[in-house]
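Just the one chain here, laid out as structure tokens, in the form predicted alone.
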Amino acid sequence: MIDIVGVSKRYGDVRALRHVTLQVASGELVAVLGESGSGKTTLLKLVNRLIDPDAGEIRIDGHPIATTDPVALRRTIGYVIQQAGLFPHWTVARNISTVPRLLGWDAATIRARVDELLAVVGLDGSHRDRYPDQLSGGQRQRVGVARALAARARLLLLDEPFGALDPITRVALQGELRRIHRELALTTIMVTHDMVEALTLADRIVVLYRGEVRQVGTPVELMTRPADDYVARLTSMARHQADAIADVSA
């Protein structure tokens, strides 16, 4: 479980979040959806400790990450950014190996583990000597998720993990997230500025605007009960998406 109170942070004069208050329960994956600016990036941030916020507390399991080394916490974290990020001058097999290693795993497990994962992730044996030159977008972003869950981390913070990628591989990898976080047990925190992203995979959403908190709810109560006129604009928008797609059908 992850306790976010009463968290705020500024870089400078630009306030990136303000009183920001969060539960996320075990097994649970939470969208935090926000344009751009909204501070999106910066909660996952302070969640693995890349930064610390100026006021409030973290917990992971009753525990302050304060008190945690943060390069501790991190190896128990599994993070995915946009274009997952790989070294291109490693195979995919180190790639996925890179916190394991670390650890001091030894190489019998280490590999076990990396074959484990690219079957996870839908990707057979044959990927595991190639570079991520060598692979498309989808498959890059497949061995990113791999490497998040190598050490088995339980917890899984994706920042717009699908943004860059075309409208047909991005929806297979929204199906395959969705299995491997109900598979794994996940709990997952996931950065997205697309509502439609948000509804079709999200157990909760969590709207910011300008660092704040609008509105956490289940995909329904945000499309039958937003709790003010930026969150029902957002709604609309999805609901306009749809309706365009129903008229096309027609």
The other form holds:
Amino acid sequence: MIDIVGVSKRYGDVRALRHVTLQVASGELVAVLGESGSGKTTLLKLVNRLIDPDAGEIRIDGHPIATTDPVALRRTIGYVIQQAGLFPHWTVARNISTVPRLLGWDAATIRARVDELLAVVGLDGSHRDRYPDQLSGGQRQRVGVARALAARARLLLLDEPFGALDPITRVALQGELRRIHRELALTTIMVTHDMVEALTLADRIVVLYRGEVRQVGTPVELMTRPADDYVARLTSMARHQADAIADVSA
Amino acid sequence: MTELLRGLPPLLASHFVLVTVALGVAIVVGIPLAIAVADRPRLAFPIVTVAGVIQTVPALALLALMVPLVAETRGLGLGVSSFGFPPAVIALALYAVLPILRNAITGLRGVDPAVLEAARGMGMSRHQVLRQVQLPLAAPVIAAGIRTAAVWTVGAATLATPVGQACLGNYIFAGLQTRNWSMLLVGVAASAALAIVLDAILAGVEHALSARGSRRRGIVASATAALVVALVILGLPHVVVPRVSVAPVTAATRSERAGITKIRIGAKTFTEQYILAEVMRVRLEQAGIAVEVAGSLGSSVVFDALRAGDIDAYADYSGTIWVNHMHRPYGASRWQILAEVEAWLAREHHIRSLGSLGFENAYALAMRRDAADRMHVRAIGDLAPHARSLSIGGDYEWFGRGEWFAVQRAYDLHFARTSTFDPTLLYDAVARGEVDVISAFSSDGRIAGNDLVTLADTAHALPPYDAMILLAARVADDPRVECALAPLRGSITIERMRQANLMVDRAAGKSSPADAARWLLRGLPMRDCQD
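Could you please show the structure of the form predicted in complex with the partner chain, as a counterpart to the form predicted alone just displayed?
Following is the full complex, with the preceding chain placed first.
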């Protein structure tokens, strides 16, 4: 369980986050939704201490992370970024085994784990020795997820993981993520600016606007009881899109 | 030609060692510096600027500057010699730092920030991010910088000759000064070939660094191994042990100096100096003493080297020491200057002079015989009415020297135009009529060879320049050295020196400086100094 309590962060005059409080239960998939500059990426990076807050506290399973070694902490948390950020000079297998190697696993265990993960993310063994630039965008993102999960992280952070993918690949990978999240019983926080993605994927959605939480709720709650005008605009936009598509297909 | 090429392997080897060591120092300094400042623009800017400013200093000047710098800091506090290898390596390394530093910073900054964020997010420490991600991805750009630096350094290293470091520049300087074009070409071709080979090896490394996987490591490892092996094989006989400067002579050290077996002789960058060094070599070798000649040294470098004990003997001129080192005014007579110079050398620097060799190599104004006859010019003073329509050529130093100002003042000369030439080209320039008058050296054979006349200095504006052999304290009392060199005093007339110089300088039927030296010694009554 992740407890974010009264967290604030500012960059010079810009207040990126204002007093944000949020609880993510074990096994939950939470989407953090907002436009660019809303502070959603900052919120995500606070969890693995790529950024430290100015005020407030974050606890994982009750332990405040401020007192843990950030490098050790990050090795226990899966992290996936847009366009994967794979190491271009390493093969798929080497990329996936990044954290296990940092943790000093033995070679045989790492090999077995890489095979296992390739299967989990739906890639076959022929991809093992390829380099990132020999993969499609979707394949790269699958490797990115496999790399994040390699050291059996129970907590997965994703920063707009599907943002740069074509629609068909995106929808396929969204389904895969949902499946992996459930099968491995992960606790997942995903940052997105896509309302439809948040609605269809997340257990709960956090709406951020200029560093403030506007609403936290299930997709149904957001659609039926938006907390304010901003959230209402977001949901009505999604509904209009759905209606428009329904009209076309009718 | 084969005689020319015989000297090539050791010079090529020391050139290679010089370049590799300088490059190694530049890499060891440049890359960590780049790592330290790459993500700190406020620090990177001044450091790259400083490296850039160093780069704008002409390589020859930078090398020459290192000599007093190393000497003044007592060998950088390490007691290393201010002559030869240490100053050359420092100057070349400073020169090579810029491309290495700049490329390394560019390479490190060029790594995709998303990849770096992923690396940190995975839980890599700063050091792991650097070693596993940033450096490997920047490696091809870093290697390209090293490659650029290597090619520059091979070229710039030819300029290490005047600071006393043996290298391919020895061919180039000696070839230029004695108008031996095939010698010059050997130096140029060898240095170009070395640059090409080194560039090709490093191109392989650079290519391998852009390649992937284990093949990459293999190529880099074998290229590095090849360079190291070459360095060891070529370098071993040339290993330079920092030499502690010779302390002032004391009675205690006197007995240790008995039985000199090896002498290092210096020579400046002109023909007469090469010949006189060979004269000393012949005499000393006949006396059973091994001789090593460090040729083409800068004028102040050679004096400092003798003072510091980096060389043991060379020939200098009374006027040079009077003007350049003692900073005394003109106007004294020849015997007075000689006596005072010798006393000053002995008192201040424990340097022994063996007395005048018998000729002067003074500055003189020279012009074509036909032109002098036409204008009825015999003495410098006769030029005064014509000077406003005449041009004068001088060597690199002439127009900055006291003699030039003294001559203009003494004879009220106002020339229409001044041009600076390499001494090698000066005599041709006046012979072809490109200039009307030149600053010549009185012992230069090309005065007669080009049918020039020197003009009488009736006002004694030009100081005397008696040639004399100088000995460092270490060898000054050795009986065999004394026996070999002391009889040279007063043995060389100006006519014979001019002839010897001309034998080497003339375009057709050239002799080597060694041949000219043997010719000079022939017929001199010299006793056998073998014990």
